[in-house]
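Just the one chain here, laid out as structure tokens, in the form predicted alone.
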Amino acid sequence: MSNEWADWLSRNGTRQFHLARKAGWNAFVQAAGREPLRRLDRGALARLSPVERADYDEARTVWNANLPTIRTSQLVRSYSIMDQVVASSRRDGDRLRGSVVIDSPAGVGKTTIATRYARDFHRRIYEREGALTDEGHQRLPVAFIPLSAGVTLKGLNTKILEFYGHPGAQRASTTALGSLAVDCVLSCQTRMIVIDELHFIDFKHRNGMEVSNHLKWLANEMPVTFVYVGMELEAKRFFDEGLLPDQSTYAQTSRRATRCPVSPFDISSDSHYQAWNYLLRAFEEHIVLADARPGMLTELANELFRRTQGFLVSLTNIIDRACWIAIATGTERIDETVLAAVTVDNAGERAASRR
């Protein structure tokens, strides 16, 4: 017999989105937010049957593991930069559009920023223009293309075609792939292409230079705004295209691309410390534990920063693992003891041990 928590799980369980394919991206774009999960106090917990308790704990694990996207200062600033660049998408087809480069260290939420912005953009186009083009093609306002290590020119074009589900992705010649990719973009009236994991391109290697030049060709051929996402791209010389220092003034990318840096949190000033606490309070409101309360995380602000160094991926890891420990041990809250029991990611643990 089903119960409230099993029913909640059937509607709101862990979602699998394969963003690199149009079906997965569309599912991500169209997914509704999770239904709120009711927080039970200890008395209500004790009255659950064993089956209900198991389902409720599983529901809480799913809920607590999916912390909301918070409008941090980093996200707000990034959205502002992207809004400015996307304004150039209104240009006529014979004029070049700018591109955005979200550039940051690992673990600060750059892909989350890009996908959430692109999702909102996609939804706005759908609402205004509908799911089909005037020619009857499926409208795909956004394409999401994650790169892999050692990507080549052919590999880049293949990934674009695989996103659209084009049958020629594996059969067409290298020469034809680029033209097919352009046809897909034009037919589906795509207006934004997110290229993720751009740091996999070695801009000093021949293959990397070919990919870099091909991206410029695509930007010339496709009436879209490119959003590039990668780690330490300025240090990897993405903007000067791997040219020698005295030649860097000839790099087209440096003039066409707008860098959008994203940094980890910092608590070295009062304003930065307040921003860190704002983030923790927002996460507190989301957590479902019987003894959760306001201040549960902010009282641990310094320790959470020591353990995570302000990197979002480490913070979300430590919080959802702490929630699981609190449920499994019956502690039903996050405190210093629970936090000490959490093993976070390797980078966070190494850095914390030096503090």
Ligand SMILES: Nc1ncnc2c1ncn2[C@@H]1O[C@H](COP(=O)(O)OP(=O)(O)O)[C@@H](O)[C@H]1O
The other form holds:
Amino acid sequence: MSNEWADWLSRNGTRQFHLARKAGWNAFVQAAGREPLRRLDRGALARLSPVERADYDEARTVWNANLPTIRTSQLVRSYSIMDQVVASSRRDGDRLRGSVVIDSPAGVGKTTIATRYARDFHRRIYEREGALTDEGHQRLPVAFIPLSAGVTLKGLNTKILEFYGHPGAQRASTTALGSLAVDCVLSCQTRMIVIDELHFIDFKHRNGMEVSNHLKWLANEMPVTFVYVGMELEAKRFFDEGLLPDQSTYAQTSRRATRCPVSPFDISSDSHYQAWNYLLRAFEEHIVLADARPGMLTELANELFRRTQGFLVSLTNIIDRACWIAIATGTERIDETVLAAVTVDNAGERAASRR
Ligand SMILES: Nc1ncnc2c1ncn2[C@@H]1O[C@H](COP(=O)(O)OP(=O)(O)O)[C@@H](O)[C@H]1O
Ligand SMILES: [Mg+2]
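Having looked at the form predicted alone, could you now put up the form predicted together with the named molecule?
Full assembly next; the chain just shown is listed first.
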């Protein structure tokens, strides 16, 4: 039997986007936001039938687990750097474009920043130029390529072809793969390529150097802005291409790439503390629990910071787990007792136990 909440779930359930394939990326770009979920107070909760209650709790769990993307100051600043680099990408095709490098520790929101920015970019071009190119190819303004451990030159090209669904992805030789990848990018008129998890390339190793040189070659061949995303890229010598210090002035990457650092939140000054509170308030407004109220999270600002050290990944985990506990135990709000019952990720727990 269907009810309001089961219907909501059928339209707004958990979505699987496979961003590394064009179909999945397109679905992500085109996805509409979830329909808002109604908050019921305790009286209304008590009047639900057991089936309705189970559906409502499931709907709330989906809703609470998908916190909105907040325009944090880190995000706004990164967008502005990317806007500047993209502005110069209007250079004619024979001139080299710059690239952006989002470089920071894990779990601060790098992938979120890059994918959201690329999604908006994709939508704008689609709206202006339509779904097909003049030659009748599918227009794909953005390609998203996440790397995996120990990636080689061949692996990189294969991943690019897989994104475009090119049938040659598994067969062609390494050199042929490279030109096929360029063909895909040109025929679909891709303008931005996001390469995520770039830290999987070891720039000091021969394989890594090959990949790094190939990325430079691709940047020369294609009228595309590259957005590189990874951890500790400066330390991993991405910018100086693994060259020895006395040769590193020859590194082209350093001159072409604009670094965009993203930091975790900190609460050491008033303005930082305010930013942390702004974030908590935005999450607080989203959460659907019967006894949720303004101040529910901001009053726990210090404790939430202690538990998460300002890392968005740990914060979103602790909040959606706390929501789940609040529903399962009938507490219907987040307070210190609920937080104490939540286990977060390993790094968060270890760091919190030292404070
Ligand atoms: N601006 C944001 N607003 C809300 N949640 C965010 C934001 N940025 C990141 N997150 C949350 O933090 C988690 C980790 O972010 P992610 O972008 O994967 O980090 P990274 O790529 O740096 O490891 C995401 O799953 C997302 O839920
Ligand atoms: Mg990431």
